[in-house]
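This document opens with one chain alone, in structure tokens, the form predicted alone.
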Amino acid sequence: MSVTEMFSFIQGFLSADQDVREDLRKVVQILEQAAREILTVLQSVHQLTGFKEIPSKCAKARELFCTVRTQIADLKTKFPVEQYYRFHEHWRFVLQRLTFLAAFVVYLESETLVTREEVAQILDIEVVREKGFHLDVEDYLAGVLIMASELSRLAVNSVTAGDYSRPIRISNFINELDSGFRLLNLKNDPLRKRYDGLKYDVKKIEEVVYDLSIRGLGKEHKCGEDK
């Protein structure tokens, strides 16, 4: 093979690779729009009347995840399955965002931490790498950390809405989450930086709970529940 033929072959390879990446970008853009729509629905829970609408907002979000599953199914067809990590950067951020949204819905519904398997089921993707398009562990953890920031905001807005017990429950949940992350030896720089933000979320929520205790609001609400 001559030098000219060699570089012509390489150009064909680069062109094909660029076509794949362009197709991926188009599908990911649609996925990002779907994620924004779900976020818009869930953001309303932060409003004064939003706490009463949590069940209906979660139900609406789950309906929108049906569209997400269809779009991810389309995404899977745009690249060779064995080259997941070669193109991973294209969908990494949106997959983390969708994990956050799934985790937030599950927390609002049951005040529990979503598992990686549950997120994979909601998105209709795999957990095991060998089975194809899957939820990477680090993407799952990043999504959970994004949810922690959202819960710190929810704790503050709960007080504004007169729901004084919710910040205490959120505080307990976030402290358990923090304890779990402390068990991990995180060497991934972006994930490590995001985990560092969890410390501020813990502090922010603790300040809310402390303020409630000083005012006696959390205690009063608890006594009211006991009655």
Contents of the next structure:
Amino acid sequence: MSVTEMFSFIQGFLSADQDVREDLRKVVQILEQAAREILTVLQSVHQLTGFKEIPSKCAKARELFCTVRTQIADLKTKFPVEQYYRFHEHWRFVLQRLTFLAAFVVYLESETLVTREEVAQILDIEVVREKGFHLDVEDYLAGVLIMASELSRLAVNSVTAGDYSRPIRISNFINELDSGFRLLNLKNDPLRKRYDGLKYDVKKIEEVVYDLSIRGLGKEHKCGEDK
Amino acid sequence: MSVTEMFSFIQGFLSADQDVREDLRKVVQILEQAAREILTVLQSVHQLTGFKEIPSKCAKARELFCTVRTQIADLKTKFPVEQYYRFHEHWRFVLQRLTFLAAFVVYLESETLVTREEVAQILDIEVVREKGFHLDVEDYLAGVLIMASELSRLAVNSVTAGDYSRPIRISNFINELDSGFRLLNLKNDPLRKRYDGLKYDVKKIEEVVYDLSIRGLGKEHKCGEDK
Amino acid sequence: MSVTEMFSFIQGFLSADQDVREDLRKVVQILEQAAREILTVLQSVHQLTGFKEIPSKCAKARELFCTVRTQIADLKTKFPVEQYYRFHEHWRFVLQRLTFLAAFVVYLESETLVTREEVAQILDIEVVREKGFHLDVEDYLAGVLIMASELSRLAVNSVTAGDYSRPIRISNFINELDSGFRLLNLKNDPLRKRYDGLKYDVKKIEEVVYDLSIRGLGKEHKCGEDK
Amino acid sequence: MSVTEMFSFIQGFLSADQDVREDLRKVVQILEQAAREILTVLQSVHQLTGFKEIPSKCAKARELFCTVRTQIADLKTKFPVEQYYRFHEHWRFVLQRLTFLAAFVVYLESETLVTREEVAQILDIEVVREKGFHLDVEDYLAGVLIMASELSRLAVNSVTAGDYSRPIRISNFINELDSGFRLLNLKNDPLRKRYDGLKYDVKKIEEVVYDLSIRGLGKEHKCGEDK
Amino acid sequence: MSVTEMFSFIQGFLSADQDVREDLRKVVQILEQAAREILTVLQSVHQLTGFKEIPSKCAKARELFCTVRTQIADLKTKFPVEQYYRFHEHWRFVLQRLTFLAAFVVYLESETLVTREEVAQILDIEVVREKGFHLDVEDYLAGVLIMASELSRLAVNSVTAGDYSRPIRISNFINELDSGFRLLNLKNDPLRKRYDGLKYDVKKIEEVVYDLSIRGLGKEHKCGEDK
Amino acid sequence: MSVTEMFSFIQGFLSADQDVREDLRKVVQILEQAAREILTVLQSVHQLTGFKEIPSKCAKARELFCTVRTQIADLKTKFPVEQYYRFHEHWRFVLQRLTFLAAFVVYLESETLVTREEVAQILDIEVVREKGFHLDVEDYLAGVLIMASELSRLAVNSVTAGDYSRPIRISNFINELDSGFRLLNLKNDPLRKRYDGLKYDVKKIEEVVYDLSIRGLGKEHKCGEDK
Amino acid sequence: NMTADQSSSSIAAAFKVFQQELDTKHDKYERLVKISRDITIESKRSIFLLQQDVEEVLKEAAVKLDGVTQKIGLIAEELRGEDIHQFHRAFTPGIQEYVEAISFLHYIRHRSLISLEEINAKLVFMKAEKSSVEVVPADVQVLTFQVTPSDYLLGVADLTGELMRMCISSVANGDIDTPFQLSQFLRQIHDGFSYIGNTGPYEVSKKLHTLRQSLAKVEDACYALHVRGSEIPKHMLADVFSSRTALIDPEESMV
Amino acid sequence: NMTADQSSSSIAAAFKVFQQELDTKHDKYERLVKISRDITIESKRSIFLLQQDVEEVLKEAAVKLDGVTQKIGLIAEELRGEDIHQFHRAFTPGIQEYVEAISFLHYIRHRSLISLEEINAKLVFMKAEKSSVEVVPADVQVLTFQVTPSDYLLGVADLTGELMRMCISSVANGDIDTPFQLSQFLRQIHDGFSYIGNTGPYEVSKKLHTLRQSLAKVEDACYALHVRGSEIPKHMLADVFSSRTALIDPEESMV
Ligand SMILES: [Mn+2]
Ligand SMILES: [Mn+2]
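Other form of same protein, the form predicted together with a further copy of the same chain, not the form predicted alone:
Now the complete complex, all chains and molecules, led by this one.
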């Protein structure tokens, strides 16, 4: 093979690569739009009037996840499945956002931590790399951390809306999450930075709980609602 | 045409361009001074004593915008109108500041979001590019985001000044603004960065409202004004 | 108009802008490909055997400029002509490359400096901004400077290929070019940096002429011109 | 004069210059040490127990300024006074630090803004360049801005130490300072960057005052001063 | 004096400073234009036909230095003379260029090294700082080094023009210059970097002399002129 | 030990370190001056008249090395001998220069490569680290490479001075040296860069030999002088 | 040509010696880089464990750090008879991370700053000579490793980041004593670094900004604790936190 | 609280799985970095040997490069069943250096550019499964490693630097054919990179400048050879260089 042929060959490869990336950029942009729409639906839970509507908002969000699934299905067709990590950066960010949204919906519905399996199911993707387009564990964890920060906001707004028991439940939940993260040996990477942020969320929620407790608020509610 | 003649001719071009830029730099510097003066007037609303004086301060600011209009009129004469984007960087920054100031005045006066049309009117410029020196949409949005940050500060200082209802109104306003921005598909540009700051402002204001709420402050006002 | 409506409206603006940029990126990418192909054709003049083929290579390059013209025609349709400077950065680089290629072809054909008018004609664009999509003077100058550097390489390779008169002609040409640039009052911008490189090219070519002169090579030609 | 003689003569010049710089480096190093010692003394005001000791700490700092004066007197002898700006970079940094320290002492003592005259007096230097070794206005401003940042820290630590009135006084002071700076037309230089930091300090201190206000802390003082 | 008054006062200082710098920028730009014109005149000595015209070109350059003197006289009026080093960076570069040009003229005329006194006289400025606007020794040296590089080019072009004795004279001159610089104790500053370039010039010129010598060129001249 | 004590302790260490470095800087500066003086002596071998004086120049250089030895003796007293590499950067450069000068003297005297042992002896330092202040092998090699470059210059100037056999001997010597360096596994470090330069020196000398050989110069001399 | 060959072989012989010397040095450098990377990773993992502030995890971290100490022994062995500064760049990242980890453990146990001497005292290694195969106690050799003051400083600078994290965790856990203790301690370190200023190595100056930020975060945390605490009478405070603070083990239980 | 404990243990259980997954990945990454460093060093040493252009040294370099190939086998083994792109950053420096070395060897032997396929064909490894201790040939498994086009490009870009060095050495040795061959070859590579332009990875664009400089040096060398050669009649040229060129082995003697 001559030098010219070799470079033509490589150029062909590079062009193909660029085309894939161009395609991915487009699909991901649409996914981001979808994610922003789900977020808008869920944001209303922070409003004074939003608390009663949580179930309906969650249902609405679940519906919107249908579109997301279609779009992700489209995304999967844009590149060879074994080359997931080659193009990972393209969808990494939006997948973390979607994980956050899925985790937030699940939390609002059942006050439990969404599992990686559940997120994968909601997005119609795999958990195990070998099986196909999957949810990387670090992206799952990042999504969960984004939710933690949203929950600290929710704790604050719950009080404003007069719901004094929710912050305490959030506090317990976040504490458990924190214990989980403590098990991980995080490197000095973006995930570690996000995890450092979790401590501030824990702190904020704890402050809310403290504010409630010194005022004798929420105690009775907690008992009443928890059991 | 000899090489020398051609280059002499080209030097003419270059000199003209440099002169335009020199002129623009001077006018913009004067505009910046005017903007700082308006800011000084409006800053007083953060003071303990400033709240009663909001109307008079707004009036004073409106007056100062007259000077701004004259200066912008001068700016417009310094370059051919169709070359707006050639020199855009020169006035971009100050136009964003002025938009912020106009938006702040309008908010203080009426607690509404200034429209691009209103800003254009206040500065005596156009909205539609085709009609003349105009307010670029991204500069308008940047100005609005600067105001959002100023409002989070205002919410804090309102409480200090004993005005417990204003933060709640600001909170509603900022939430609406946030929803608006969520409709936009911003790229990874300076505007996107500024918008990320909005989330922080939203949270900050919610925490102020929380602080009032848990202490039972501002309740009476809220009821009165809300319904 | 509600905030939501206004932002929806603005999103229309932003989308339109992003679409324009997306379109421009694509056309420019194709233009760059075309420019690289012309370059590949012209680079063969540096080969030992390439000197005899200069006319045929120039003809081939001229042909390829047809495609370029079509693509630029396409480019022009992608944005409103008065917004040239808004999107200038998109095509600036490729236009400089194309100017270089046009200047190189013209030099190889006639050993003269291409004028801005000629480049504009080769690319089927305008010289005067008011008339439509034009060749900015700074981009023209940048293209000419790229050619100067290519000529210093050509002077070296001419000698290797046994052509001893070409370097002397190149030297005269480059000296004239250098005088031309000395008429310009360049600021500390990219063009100034490129121009500093010209000094190096001048020196390099003078050394080639020196090497020929001290060995009495190319004398016959020189004599003819000198006396 | 032969080339050798001339260069020997020039070497005399260069050596003299290098000697001056060597001397300046040494004196400045000693000055920096003194400045660090004053800083160590003053930093103790941030300690929980440090508040009562402010007067004694200030007295101690004032004492240490005696040494500084001696060292500056020494510095002055190291170069011809009219060449201030030739060697400015050598002492610029330390002079800004010393201005900060002087401004901090004066603030702690009297809660006023040190004037340039006072700083000059404390350091035993001139205000007016023509009269001798002076305090450049930009260095004075830089020193004042460093103090502003230290005051925002002091506001925080005052509260921790149980002093609820100090933050309110600091807030008023910083606001006045901010208004002052808004009168200046700063270019995009280091001073401008530092000034941008002031906005953050203003906000930070306002939040401290807010926290006190919403909890009804420091009221008694505030009332006393307000009305 | 209130804070506001003090800052207004300071703004006066800052404005004055900015005005001075603006003025300086303009005069320096004109000076640069003049320097480029002198350079264009002197550049012709590198041309084949230029050697005979050296005297007339030098005369022409000397004439142009008149204009330079007028412009420098103007420059001097733009700032207080004792603040030379405060604004040094503004004219440093152009003064080095002018020194180079003066040194080149003097070399072409008499094949001697221009002294600092002579340059000062040509530019109508002082040598001794105390006496007024002067030529800093480092700027003088920088100008001389620029000339050294120009002489290595001249050596090359002399040969092309058939003048075989000039390179030998240049070689001796440059060697003397190199010895001179070796007397200096330069620090790691811009001057040191430029001086490192001198070694390259020395070597280049020696190679030219070598080329002549091995071909037996210039021998007769050398004898004639050397002894 | 309290935190304060710990930092005082460390500060003591750092001050001591700074003092050592200050001392080293001074001695090294003097050493550099001495090295420049030796260089000036040896430079004369490049002059037309210098060839006969080589022995006397070498003797003079040898004398000057006495002073160098005294200064190095002084240098050794400035730091603990086991911490050679801690302060290595201070004297690394000058030691390479001195090695070059020693190697050049030895080459001029005997046309052999100075050994590391010989350099060490000339400088009165050690070869083996364990024995005391020593000559690092990389510094020795760097010095040798500087000499190679000087020899390529000498080859050129020898021809100019009419000595046609010396270049051939230099060529053989440099080729041997090149073979030696080829044995080393150099990393991408400064030494590797310098070694890359050696190839250009080899090339230059080879060109000189070629020039001589095609003119039939030097052959007879070589035979005569070599054996 | 004969003489050329002879001298050639002498030059060649000399250069073969140089080759060996350079290769040996380079190989050693490379081995040190690898050990340093291992030390960094293990130290980081220890620090992560230490952040959990639970007795058994502390023990695990201490064990891990003992392993790290042994790795430093490998460095000491590589440097036996060498000038430590010649290879310093190869292992300084690992040593800094080790200082950070060991000083963090020390602070958790003793609430004080470990001194350079205390660290160096840990880095003494007994090595049985390989010469004789039987394990004869008399044949034991002592190897030491000395952390440089700069590496110590840089490690301590990083420690402040961990202390800030610890403070925020404590606040989140309702532990009200630790934050005030930490703010005191961090302020001392901050004042120490201010005292050293720019006389230290360049890398320290670079880390000063982060240090200031960490201190600000800790001071803000104390401020927040105080402001919140101001809302109820002091005697109630203990009550509020009683359930939680009980979980935090008192210092005296560890040494 | 019961339920909290239960869910806590479920969260904890999940996170323990994550911990293992993350640690495994990190450890693998670290091992790959170390192998990559070894590959880099050995490749560099091979290149250095190759620059000597002497038959026996070439063989030594080839043997060294076989060793490097085996190290790449270690990478392949680590990546067995993994997505190569997940760990690509860990070993890309080593692979690029290997491409540089192997393509240099190839050029010296065949005076042509090695193709990506040819390189990849060398990276096929037979591994006996550990499962059965006896060496049963049937139990052999084939492992492959695929160099990415980007790494290939980046390696070839660096190759041009070595080719430039080789050209200068050839000129210095009076070898007049190699420089012209090299200039032709380098021009082809340069034109190839021009053709790819900025469509390639970012790192390639960064290396383009160096590539241009290398080409300029080679073209200058050819120019110098030609200019010098112009001074004597062609038929004398061979004579002048005869003694030296004889030492340069003809291509056909090696494969
Ligand atoms: Mn850390
Ligand atoms: Mn390489």
